[in-house]
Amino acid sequence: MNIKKSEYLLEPADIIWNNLNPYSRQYRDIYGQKNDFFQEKLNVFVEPFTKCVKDIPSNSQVTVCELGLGFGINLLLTADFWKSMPKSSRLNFISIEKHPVKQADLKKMLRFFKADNKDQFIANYPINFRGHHTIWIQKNVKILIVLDDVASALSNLDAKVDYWFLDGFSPAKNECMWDNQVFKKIRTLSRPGAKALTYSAAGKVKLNLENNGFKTKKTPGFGKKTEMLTGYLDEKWLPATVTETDFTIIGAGLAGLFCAEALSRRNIEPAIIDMGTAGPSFIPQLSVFPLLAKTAEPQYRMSLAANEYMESAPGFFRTGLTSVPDTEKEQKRLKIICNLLPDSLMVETKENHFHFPRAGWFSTKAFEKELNLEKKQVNITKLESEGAWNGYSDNEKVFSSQNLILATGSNLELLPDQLEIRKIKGQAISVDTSGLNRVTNSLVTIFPTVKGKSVVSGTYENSSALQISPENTKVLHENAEALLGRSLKIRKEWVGLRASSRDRLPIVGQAPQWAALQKTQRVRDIKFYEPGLYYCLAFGSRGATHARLYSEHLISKILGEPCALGKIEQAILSPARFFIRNQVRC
């Protein structure tokens, strides 16, 4: 891979191998004891922590978090004991790293290592750029890797913690994860009772774990290291309990359906209101490639980790995308972010041809048919809150439930006005092709071809009529004509809409107490809500790329998870940022 220094990047490690023992030059340290690499890692943090979680209840969940990713090791033989566990149970593992290893260095390390999950954690391991990076490694263990500093990785971690795996390199070496700032946040972010396990018993250490509420005791070390410490909090642990709820959500577009998978994955059965309106689900081929900039700001960062999590998405096909664009300040602008990402995620493969190798494009109707979702097919005219939330069509109760999730955003009279959605009519035609394997991108989108037809797309306008415009499917298929050199002839076309915010970012949160934020100044504010109320919705066109992960968000916030996004990355998409910035401008 080709390694370039930006904002989006992290610098990886860089590894001196002596066998099959690495050496970090950036640290000057060991990642682990010579030759006994994975049996310190055993000792030291995932046996003492399967005996102190294997007797816990069924239905029971449990957060670890490591400081120090490195090969995965620990995330690994946790993975594996989890096994053992009942199926109701659920772990979450976090893992924090600076400087990730490189795919490389990673297959090299675990070669001879024997792990159930190896291969589909290597699969899925993520490209070096900021942020959250969220994987599914079993049906009931949930891996967040998040690549950052550790100070502020833990400032933006939503998360609360029952054990932590303080792995970084020793104290002498690696002096900032060890600072005593770090170990506030590490308490901040503790639950009643948590642990925190380590193999190093340097003063530092147990100095920075008590000032911070832990109590400390020494353990005999493993190897040559003669001792080692456990941090606790002297209170009772008992581990969260899996949240047991039924949820409602109006819409089955792309945000509805992606909320429905990310609840069924979690053994939870929702219902699902189908309002009839037409959105861009239903046209047959999306596009999936992510939103970038020449700046890496987290609305950025999120988008390239959006488009990442499709991967694994039913009905995702990874084709690549070329965009081909069509003015030269276009030009000029995908040049920079070019020169700032590397080649595995873009590359000009010839004079302003630009290429995402791991774009492509979503079918939502094999996504349906995958999941096997039910739907219901009636219009929602009235909500109420009663204890629960009761939807009407007319005057005849549909539905009551504990959790509402509001996912249709061109159905305007259920949304309030302080949300400022407004409604985009899009229009798409399908066109005889022939050989096509990827995406192309520029003034219209073009699909690969599928049975004999490609989708092409690009049209959009502030209207909310649903009828086809003759003038916008002659562009469609113009723009198509001259971007492939041929003429194609028109099968069919679709319109539909869409629903855009102000600011062009979705909206996905928890509804707040309007009325309760008149004096508020900032999202993080925010101290009430609706009860059981939650939007995901105002996609836009990029609907495709990041509903998935926003939908995987709401869930895991819902249910007490560790968050898929940050607190920067929530505060982006909450459904009051408008509400708080009109006020401040008054």
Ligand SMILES: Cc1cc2nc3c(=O)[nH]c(=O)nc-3n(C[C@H](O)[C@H](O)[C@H](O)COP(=O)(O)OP(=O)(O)OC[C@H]3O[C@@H](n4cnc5c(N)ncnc54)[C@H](O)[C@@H]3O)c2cc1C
Contents of the next structure:
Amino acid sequence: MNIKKSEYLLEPADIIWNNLNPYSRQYRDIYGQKNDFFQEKLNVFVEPFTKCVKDIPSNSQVTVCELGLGFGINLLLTADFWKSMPKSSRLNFISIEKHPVKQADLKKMLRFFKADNKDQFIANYPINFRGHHTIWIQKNVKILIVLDDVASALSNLDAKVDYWFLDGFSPAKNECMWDNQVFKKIRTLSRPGAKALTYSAAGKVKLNLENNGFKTKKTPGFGKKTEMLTGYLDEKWLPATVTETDFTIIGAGLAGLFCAEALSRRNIEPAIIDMGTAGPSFIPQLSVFPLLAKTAEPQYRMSLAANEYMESAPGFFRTGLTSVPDTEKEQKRLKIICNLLPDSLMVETKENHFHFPRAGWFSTKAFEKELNLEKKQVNITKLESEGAWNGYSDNEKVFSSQNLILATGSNLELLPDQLEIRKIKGQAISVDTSGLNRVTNSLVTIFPTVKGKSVVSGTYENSSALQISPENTKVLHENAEALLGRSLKIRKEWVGLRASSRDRLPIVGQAPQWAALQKTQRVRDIKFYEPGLYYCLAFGSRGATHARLYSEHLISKILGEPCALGKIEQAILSPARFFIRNQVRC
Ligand SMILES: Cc1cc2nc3c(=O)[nH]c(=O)nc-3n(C[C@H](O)[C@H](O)[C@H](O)COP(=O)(O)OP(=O)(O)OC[C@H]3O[C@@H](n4cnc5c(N)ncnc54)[C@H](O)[C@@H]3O)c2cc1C
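Okay, that one was the form predicted alone. Can I see the form predicted in complex with this ligand too?
Then the entire complex follows, led off by the chain already shown.
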């Protein structure tokens, strides 16, 4: 793989192999004890952990945070153990890594490792760009890999941790990992009674644990190590329990369906209500590719993560997408971005186009079929809160629910003006094609041939009139013919409304109490939220790329799990951001 350096990417682990024993050139240290690698992980981390959690009550969730993913051995062993746990108990495994190992090294290491979930892990192993990567390797085991420097990763992490696996390179070789600042953050993120396990018995580690409120205990070490440390907060530890199970989602477009998927993964069946007029989510082919810029700001990195998360979605077709720049300026912009990313994400073709090998297209219909959830067809016209959220259609009560997610797309009737959502009209057509095998994106987007047809889409109009305009059809048709260099017969037309926010980024999170926001200057200072009310909205022209990860994030946040997005990214999507910005400006 041709790795190009940038802020998007982290430097991968530089490994020297001594038979099957990896050695890090960056840290001048071994990854584990020679020839006893797996046994050491079991002995130091996994077995002590399993002893403590094996009898937890059903409906519990336990969160482990490992510093130093390495080859994912702790993660795989812990997940493997979790198969023996009741289906209703969930494991959240966070792992932080600054120098992720390359896939080839990962495969080499895991070649002789026996764990059922190893292939799933290798297949979903993230590309080395900075940020949060969510992976499911078993139904009740969620993996959150945070690729970043440990201090930034912990600062941005939104999680409450029960067990810390401190498995970085040795304190003498990797001082930053064992710094007091890191232990301060560990303490802040710990649940009452949390434990820290480590192979190290270094004085600095003991001191930093104790300085931050952990009691410590030395026990016999593994192999060549005479001792190892355990730290614990001297309080009773009880696992978190999952209490929120009553959910209603209004809107069964991409956003609503992905929220439903995230809930059903956790064995929660939400009630889904839709008025029945299929929104733009049901245009048969929607492009999936990341929103990128020349600077690796968080909104672009999380778009990459969202694209990555889509790859495992039923209904996603990884055909690749080729961007054909229509201006010199766009050509230059894409070239700069391309130079920042590895070829596996973006590569310049010999025609000077830009290809995204991991992109593709999505069929909401195929996804919905796979999800197989029941929808209730009603137009909700009024909401009221009386302990629970009640929804009405023409004054007739339709539902009452503790948790309500509004995923209503461009229908703004139930939404407050403070969200500042506007409607952008768009059209699509389908045309006869043959043999198109990738998405092509230029002035219009042309999709691969399915049953002799391709969707062509890409008009943008500041309008909320849901009528097909012949001029827009003409634009789509002519541009598609110009791009493919042949005449095309139109078979079908669609018109739809995109919901777009003021900064064109989605709106995802709990509804704030607007009246209580008057003096709030920053999103992170918001104190008062509407209990049980959430928004998953404003996906603009990128719903198929972003809605799955951001919905997964919303559900993880509601259920008190480690969040799929960091605190910075959450602020970027906050429903209160425009209100606060307006206020700060005044
Ligand atoms: C022409 C066109 C082409 C596009 N192409 C792409 C593309 O290639 N790639 C891409 O990523 N995105 C594309 N988009 C944008 C994409 O379609 C949206 O981002 C996405 O569909 C938004 O999903 P959603 O679930 O938020 O909204 P919607 O799909 O609008 O779903 C909202 C649902 O809520 C229901 N609803 C609303 N209010 C109520 C109520 N009060 N009671 C009951 N039900 C209610 C509606 O009936 C609807 O089913 C395109 C959009 C258009 C218009």
